[in-house]
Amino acid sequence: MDPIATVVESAPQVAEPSSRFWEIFPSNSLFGQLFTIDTAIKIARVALALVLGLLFVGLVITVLKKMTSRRMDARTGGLVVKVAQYLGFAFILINTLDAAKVNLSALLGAAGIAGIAIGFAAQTSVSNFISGFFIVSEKTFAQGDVIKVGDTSGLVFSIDAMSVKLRTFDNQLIRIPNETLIKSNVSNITRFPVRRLNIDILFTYDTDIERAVDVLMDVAANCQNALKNPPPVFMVKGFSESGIGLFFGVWFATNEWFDGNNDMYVAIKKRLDAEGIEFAYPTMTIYPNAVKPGTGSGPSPRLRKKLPS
């Protein structure tokens, strides 16, 4: 027998480096099979990719918020930031899956099929999201404006990716989808600094229109909040069944329009009453049936009944 071979065989065998998680767990245990060095490295890569991605996206969003606040209005900047957030989260997800050695080609294929199905199921949401870009590009209103959509009026509380939220004057929150705003007529009440109060008045036919207009002009001149420039306007609208229609418009600063509305109506009513100028209201003449011949009764008098408007 070779003495060298005998020595080699009798020497203690050096344990080969194990790929197990530093032999903390026995190789035949569940933890020993799961927690290997490769698994630990993969977990560390995923955690590092997730943390770095969150830090990077957070930094980009912070810089983007500062840039949009200087160069864009609040609604445009908010929508741009939201889109950047969605893209950033998608970037983090893809980067994390890549660090976890996930086959992205198969995943993207499945995501494409799922995206088509979700697209059909979420047509309204997609339409609202796209409509939000049109709303931002048109710049019809901004946060803080008072708008009217159909029969709903209120202060623009927020402009989001899917909807616009209004705070009504009785302190209710109303959500209006962006698609509805695109398809509806939207009135921005506070867009311009000056707004006109439109007053329709119906006078009786025996009224001196020129004198009535002079009285209205004098009321507007004595109104504290009414603007002298632009001056008040009036127009004879026409002859109706009950009287002569007159349009009278007085300009106010937009932020004083509410108080001016109340002041003008009260002042006009008091002044016209003092001047003896009457408002017209609908009237109706009633003719009774004709009396049968031979009854000996004469024709009944014509009755005239006034009905309040």
Contents of the next structure:
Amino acid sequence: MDPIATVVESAPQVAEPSSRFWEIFPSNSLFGQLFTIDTAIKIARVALALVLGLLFVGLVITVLKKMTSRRMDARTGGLVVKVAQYLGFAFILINTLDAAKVNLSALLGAAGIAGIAIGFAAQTSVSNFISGFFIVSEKTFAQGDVIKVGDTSGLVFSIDAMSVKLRTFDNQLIRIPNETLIKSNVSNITRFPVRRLNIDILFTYDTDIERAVDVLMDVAANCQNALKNPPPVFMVKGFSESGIGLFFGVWFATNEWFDGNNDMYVAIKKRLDAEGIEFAYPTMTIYPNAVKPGTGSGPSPRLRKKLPS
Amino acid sequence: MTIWKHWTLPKNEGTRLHELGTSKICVAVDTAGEGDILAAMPIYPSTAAGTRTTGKKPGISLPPLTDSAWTRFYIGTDDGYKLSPAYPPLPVCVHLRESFFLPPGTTLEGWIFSRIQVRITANEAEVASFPLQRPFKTLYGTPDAGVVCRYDEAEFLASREPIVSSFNAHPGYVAHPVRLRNTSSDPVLVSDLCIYGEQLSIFGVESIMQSERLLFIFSSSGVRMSLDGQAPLPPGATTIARPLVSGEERFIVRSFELFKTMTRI
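Next, give the form predicted in complex with the partner chain, keeping in mind that what was shown is the form predicted on its own.
Let us now look at the entire complex, which starts with that chain.
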């Protein structure tokens, strides 16, 4: 048999299923137009780019998490990982669109315009995000520190890309945007191992100040939580309207400051009471002038007659 | 008779008083079902408020066992407890009563002393640990980078000889042989020395107790403390307490890298 003739003869048999397929889905139908070999290859490439991208980014994030947990604090590490995640997802998106033969230049152009619009709309978020980097780099506080921002103080609960969350001492969660933190005065109360308790006391003018200071020093020396070194300090603040102002500072371990505060105030009050040393409070002393008859400073003789003797 | 031993429970004798110097450790037993509760409390010389005298014989009025002054611990059916010496949980900053200058390039050997705590254990579990004087705290280092320590005061005994005299045999003290070395080019004022008790053992015979030798190196970059091997022990000395940290940690040099204000070069 002639081989060519065989091919010619067998050709209709091979094409038969395809013909049936195109009979069911004609090439001019919507499915026929969409589902071509090129489309199938494209879908496979997109799926491959997506899967490989996710695997690659997942691997990088895992390695990064391990590295940051060893070498950085939780707050910096978390931020680095989050940035890497955002970059990774952008990489997957671009790679997938490239695999889908989407014209990226046009898309990026459109994205640029959209970015400007979104940028204006999301400038606060962007500002918070960038502020987060400065907060991290300055290392002013870390998770677990007690900080004070304006009138708000509390334990740093978490440090996120956009905000810092504080747990206040009455157990409320407060979110402070990073931008606010950058602009505000932030006090880190627990940064150093020791902290001074500042006590302002006002004594009456008839108080023996030297004795009062000795008593205060003795109170501090007998307070178990008060540190021997640095020693307590005192300073006469000046003569005020109501008494003599005295500043007394006692050092405590930072984690014992609260107890130390209560112990010191109670002990000072008890001891000063026992020693007979008085606290001053706003008073006004009036010294009446002695009234001499006929000096003109008292009531007139007519009025004096009317007044009861 | 040494105090550091196993004691039976004071079931029929009321409260037992263990005296160490001027301090006392009170131990009492309270029954709880089929087991016992061990209650312990320290009495310091300055806490004379609870002390009342009857004639010439002083008496001590103790609070009831339900008072929070007692540390209570359920010991089950265990028949006793053990008293042993221990270092305080905090590092100890020994303030030298007479500070001195250490010339540059010199090494000085001597002894310092620190107060121990009384550790009460029952069935290998710690019931309580009490200092033998009212505990005070201090800062070793600067306010921004220092270490909060237990405050202690001691003389510096400049001697290479072992401590054997009864003068140094106070049951509440442990002697530390120390070697001070000034590697800087300026004299150093030595006024405070910081000891990490968790790294140290307690060796002793009866009430003479001592630790391993400590090395303090004063350099231009700060103060470094490390263990300096074993100093000569009193004859017949045994190990009373072992370090709380592991062997590896024990020999890691604990560097502070800070200057004490008073030991600043």
